[in-house]
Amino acid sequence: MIIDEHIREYINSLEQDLPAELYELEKRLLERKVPIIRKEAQTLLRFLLLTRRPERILEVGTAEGFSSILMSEYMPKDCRITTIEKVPMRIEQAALNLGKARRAADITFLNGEAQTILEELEGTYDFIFLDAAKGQYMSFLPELKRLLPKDGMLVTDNVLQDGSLAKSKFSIERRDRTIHMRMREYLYALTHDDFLETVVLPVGDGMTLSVKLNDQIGMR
């Protein structure tokens, strides 16, 4: 837990209800213990989409489609989403869920290794949501930067690992140390990149918002 549980519950109690079909999907996924973005992250995504009004959205990590459908509900009417998933056990159900979405025609579902697909994508996406295999975030970053236009936003989920990322590595279970090391590397890269302006937020499981400052690609 990153913030006080009572504060989190109070903030969540103030939020608007999801559209009925999306609420039912969220309920079904939670009952099956399918990982989906937390309520606070949903609220932040909705706010960003309604205020930034992107034209093209890229999502890396579809899972079973909840966040894609959520974003489709709040994106502008002329916006399109491309979403990527590689896990076979998720792909079939995601395809079913996305096919039932109110704006299914505006969602393109790509199956396969994200790294390979990212390298093949052309053009730019002015809003990118990264919520995939945490150990691969750093590997994805060069392609994500390439696909971002100037002023485009990269939103990354699950960056603080429930707050455990701030602890000493010796207090973390050995099996989790590699993921923590890679996430620390990713956060350092985002916050020390001359071509990105990044803020780290204790929202949900930790999120970053990064805006590309110009069209060049580079790191300090």
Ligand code: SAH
Given for the second form:
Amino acid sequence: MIIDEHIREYINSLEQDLPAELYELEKRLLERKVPIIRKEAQTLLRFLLLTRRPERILEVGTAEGFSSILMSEYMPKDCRITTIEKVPMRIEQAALNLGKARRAADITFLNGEAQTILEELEGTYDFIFLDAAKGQYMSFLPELKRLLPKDGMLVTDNVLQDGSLAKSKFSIERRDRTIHMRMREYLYALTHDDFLETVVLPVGDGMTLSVKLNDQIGMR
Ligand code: SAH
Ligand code: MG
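Please supply the corresponding structure for the form predicted together with the named molecule (the preceding block corresponds to the form predicted on its own).
Expanding to the full complex; the earlier chain stays at the top.
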């Protein structure tokens, strides 16, 4: 937990309920321990979609479709989502769930290794939600930047790893050190890129919002 549990519970208590079907899906997935975005992340995504009104959304990491269905509920009428997943069991479940979504016709489900799929995607996506294998974020970044139009937004989930990212690598268990190093590298890259403006938020498990700028920032 990144922020005080009481504060989180209080904020959660203010948040609006999900549409009934999404609430049921969330409950089923949580029972089966499928990793899905947390309440606070859901609220942030909803806020961003309702205010930014994107035209094309890209999600990396579908799991069983919860966040893509959530996003499809709050995206504009003519917006479409493409979402990517590689694990066969997840793909099977996600296909069932996505097929039942109200906006099923506007969701494209791509199956396979995201790195390969990203390299093949064409056009731009003005809203990208990155929620896949944390160790790969750094290698996805060049493709994600290519796919973002000017003013497009990249949202990354789970960047603070339950707060462990703020700890020294020496206090991290050896097996977790590579991921710790890679995530730090990713956050450094996002916050020091001349063409991205990034804010790191201690929301949920840590999220970043990055916007692709029209011009290099003058003051840097
Ligand atoms: N966004 C989902 C949760 C995603 S969990 C939700 O909130 O509902 C992360 C998912 O990313 C897992 O299902 C995992 O299999 C998938 N994944 C991780 N690395 C990937 C990769 N390189 N290519 C495709 N899918 C990947
Ligand atoms: Mg996540």
